[in-house]
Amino acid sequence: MNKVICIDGPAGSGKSTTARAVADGTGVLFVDSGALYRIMTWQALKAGVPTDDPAAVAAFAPNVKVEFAVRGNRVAYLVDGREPGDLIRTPEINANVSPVSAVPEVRAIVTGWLRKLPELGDIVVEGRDIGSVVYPDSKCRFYLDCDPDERARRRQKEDAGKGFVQTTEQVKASLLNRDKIDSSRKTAPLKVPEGAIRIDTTRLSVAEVVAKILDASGIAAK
């Protein structure tokens, strides 16, 4: 199997950004897990099925077909085609994408999904239970941490960026929210996997992060 990099951890703890930019440094592809939670959110809501009624999400779950594509260093998600973009990035999904995520049939589906993402090549892939679950016998697990106002300060800004107007206090609120969700739920919690590389991100750049995991994978920038 192709080499496959795990990086897990909280909300805004700042995965996705570092993910992309192992991508970018090295030529491996960018998968990012939790846009695909985010995709069946969306579909769901879009199909009207009640986030909060989990036998209603698992009967739903195996309608939602998507189709993974390279795009330069990514590897791209598309539903009827297209790349739904930041319809999958609104406060709607934040506040429904916890419920469904916690429901044991998308959970199941989605990493089946991903187990079969190496085959497009070396993968970098950020979540919540990619090195514990999806991937534990990867020799490269790591698990960012941050101090949860930064954390909101990133996501606040981020969503800031997109259009989406919260204050710092909400936007904290929620991220804490989701983290109690995730990390409390059955079937594959949020936590740091036995054997994982912790990084406190709260006072690192993203270069110095990068470089951290880059040692740790024993991975050539390009």
The other form holds:
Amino acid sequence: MNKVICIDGPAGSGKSTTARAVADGTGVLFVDSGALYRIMTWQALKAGVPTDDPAAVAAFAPNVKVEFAVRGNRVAYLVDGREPGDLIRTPEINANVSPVSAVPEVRAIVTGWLRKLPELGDIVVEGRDIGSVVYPDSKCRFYLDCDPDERARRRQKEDAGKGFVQTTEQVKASLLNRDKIDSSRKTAPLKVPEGAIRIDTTRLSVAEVVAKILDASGIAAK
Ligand code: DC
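Structure of the form predicted in complex with 2'-deoxycytidine-5'-monophosphate (DC) (previous: the form predicted alone):
Then the entire complex follows, led off by the chain already shown.
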């Protein structure tokens, strides 16, 4: 079986940047699990499904079809033959993705998709339940944490680059709200997986976090 590096943590803790950098430095494929929950949310909103109605979301979820393709160092998701890009990164999706991802039927479908991906190669997967639920047997599991003010600053800068203008305070409120829903949901809540290595990224550079992960995973940089 191919190697699976699991990186969990709250929004803005640096999971995505770190996982991409791990992929770039090693040839391991980058997998963004949150994007799959965002695709579910996007499709549900497009179909007019009320995202605050778990039964309606559960009934709709099996209709969502995603194809998986290797593009460079990452696994790309195609919906109707196309990558959704920033259409799944809007404030509207941010506001609706936590209730959608709390629906057990949605989680079962996304977990099933994710468990097939090691067929494509060694992967580094970032998310909320990757080391705790999706691949609990992986030997390389990490939990990234970071001070909420620093997380909000990072996310605000990232979102501004995509043209979404919000204050740092608005971004912080949205992050903390999602943390609360993600950590308190019944199915696969965000938590430190048992046995995972915890890394506080508040004062670390991306290179320092990547070095810790590669070292602990026994993976050599290219
Ligand atoms: O990482 P992100 O912000 O793109 O994730 C979007 C949402 O998806 C997040 O609020 C929680 C959910 N999510 C999840 O429940 N489990 C995962 N493995 C990844 C994301």
